[in-house]
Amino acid sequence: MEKRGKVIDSNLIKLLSSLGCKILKDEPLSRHCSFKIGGPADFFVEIPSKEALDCFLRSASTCNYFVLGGGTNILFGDDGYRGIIISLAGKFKEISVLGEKIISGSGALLSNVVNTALKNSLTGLECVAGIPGTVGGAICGNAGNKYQWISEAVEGVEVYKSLDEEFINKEKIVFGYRKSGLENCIITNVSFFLKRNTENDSLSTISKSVQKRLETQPLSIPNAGSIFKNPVEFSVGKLVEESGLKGICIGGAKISELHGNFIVNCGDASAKDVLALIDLIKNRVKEKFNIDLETEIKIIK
């Protein structure tokens, strides 16, 4: 979620330090996102609690911020973000069973979420396993694969709307592909009802999600993840392989040899670079199949 209007109030920086965040001044946003490109946040802000975010919202309403999740589909531009960047910590990453239930904050990362679903037996986030990045950033943008969704096994979840927070039933959130209809809010807490596992095959089936991701994806190389959503009956990956961009570099970027619809920094990607790979996947596409590509990557500048 992001926020535009007027430049931040140091006694806000105060104020918030007062209340336990963590407040870093010219952060370089590189430091914070998988794809290791941007330029310094005026200020990059931890919020530990539920009263410091209450807080926030309450005295931040004509800053300018944005709300980070774990950072792993994101482009944060060359001259990095004028404002605050704020970033779910503390009381946020907690995680809690109940009986079938898991109850999240948006901060924890998905992958200790399918870890506490697995050690209790608990069935349903399958789907979601070796996908990085925290929970919240999962919700918002309905994560899985072509089989089964996140949203699958959400029974509901805490946002703040504005300045006022409240629980949204699963049945009010609009959930698809890659989207959640909750674009515009923070969620702060996530509700799952799962299943119990009496077939004991969860392990399987994560170690099979896993190992698939590490064939088929450039895992060990710096990225954000598919950088365009596919389009119905479409594979990105095969539109770009077809196109003869697999393996094309701009500057310390490329189009991942691995998979098309990826691309990665080689060690000095500037976001400039990849823009100009975006830029170019779209036309060449266009072009030979016409086919308009969205990207799936939030570009952030």
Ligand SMILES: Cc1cc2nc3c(=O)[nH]c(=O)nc-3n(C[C@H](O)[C@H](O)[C@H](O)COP(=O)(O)OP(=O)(O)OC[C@H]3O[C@@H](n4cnc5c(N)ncnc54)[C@H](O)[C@@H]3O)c2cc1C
Second form
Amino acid sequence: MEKRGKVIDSNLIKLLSSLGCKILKDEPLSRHCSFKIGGPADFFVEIPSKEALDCFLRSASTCNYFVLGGGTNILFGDDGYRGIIISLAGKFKEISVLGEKIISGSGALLSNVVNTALKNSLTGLECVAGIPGTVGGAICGNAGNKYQWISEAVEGVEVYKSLDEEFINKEKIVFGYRKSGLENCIITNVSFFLKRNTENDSLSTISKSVQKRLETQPLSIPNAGSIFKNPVEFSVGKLVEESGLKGICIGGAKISELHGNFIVNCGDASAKDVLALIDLIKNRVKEKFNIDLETEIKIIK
Ligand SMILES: Cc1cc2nc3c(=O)[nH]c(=O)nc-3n(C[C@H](O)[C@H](O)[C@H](O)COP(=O)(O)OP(=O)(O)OC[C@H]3O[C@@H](n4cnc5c(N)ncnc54)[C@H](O)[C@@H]3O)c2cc1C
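What would the structure be for the form predicted in complex with this ligand, given that what you showed me was the form predicted alone?
Now the full complex is given, and it begins with the chain already shown.
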């Protein structure tokens, strides 16, 4: 969610601080994303409660702001962000179990929700095991694997749309491949409706999928997951491999040798390096296969 306008002023800083917000000025965004790339944001605000979020939205509605989850699907620009990055913390990380439902704050780690389901013998979230980031980010981008998405387990979500809070039932959410139609909302809470697991096979499903990730993804080097969405009936990893691009470097960024749809930060990559590799892949795949690739990662400048 992005808006143009003024940036946070000293009165608002005082007000938000009094509501428990942690406010950082000129905060390097490389500290807040899995790519470890990105210049400073004018302000980085951790919001601990609905009361503080409500106050922020009412006082800063004309400010330029962006809601960040775990930063695992994002490339921030080298010049950073002129405005306020908000991160939902504190109460937004709480998770509770009500029978076969899990209610989670959007700032909770997805892995904590998957573990909660496992501990309570609830099934339905195995498809997102091993995906980093928060519940809010996963819902916004309808995270999942090749066969299943998180949307299948969702009962509804609580959001702020402009200044109004509302609960949206799943039937009214337009989930699709890596999209939810909630991109202009702030997701605050998610209700998952799961099933009692009588087979007790979740742990083995999760272990297999995590093992596959370890074997096929460059998890020990900073990255942001898949760079591009897979076009229908194609795998970007294969298209990149068949284009002879695996292992190519520009500056400190490299197309992973392990997975062609991953770009890794070898230590000192800039956003410019990553964007140059993105262009290279797009152009080469267009030339060779006449396929237009669409980025999956969000590029925020
Ligand atoms: C190693 C690796 C493997 C990955 N594997 C997968 C995979 O298998 N499947 C998959 O789908 N993804 C995968 N990803 C991508 C990423 O982890 C997911 O997209 C994840 O769900 C993003 O969550 P996040 O909290 O990090 O979101 P962020 O990256 O912080 O944000 C992503 C988007 O969500 C929005 N957003 C975040 N929180 C909220 C909120 N509360 N309200 C409204 N909007 C919000 C942001 O504004 C942004 O537009 C992988 C990433 C990595 C690094």
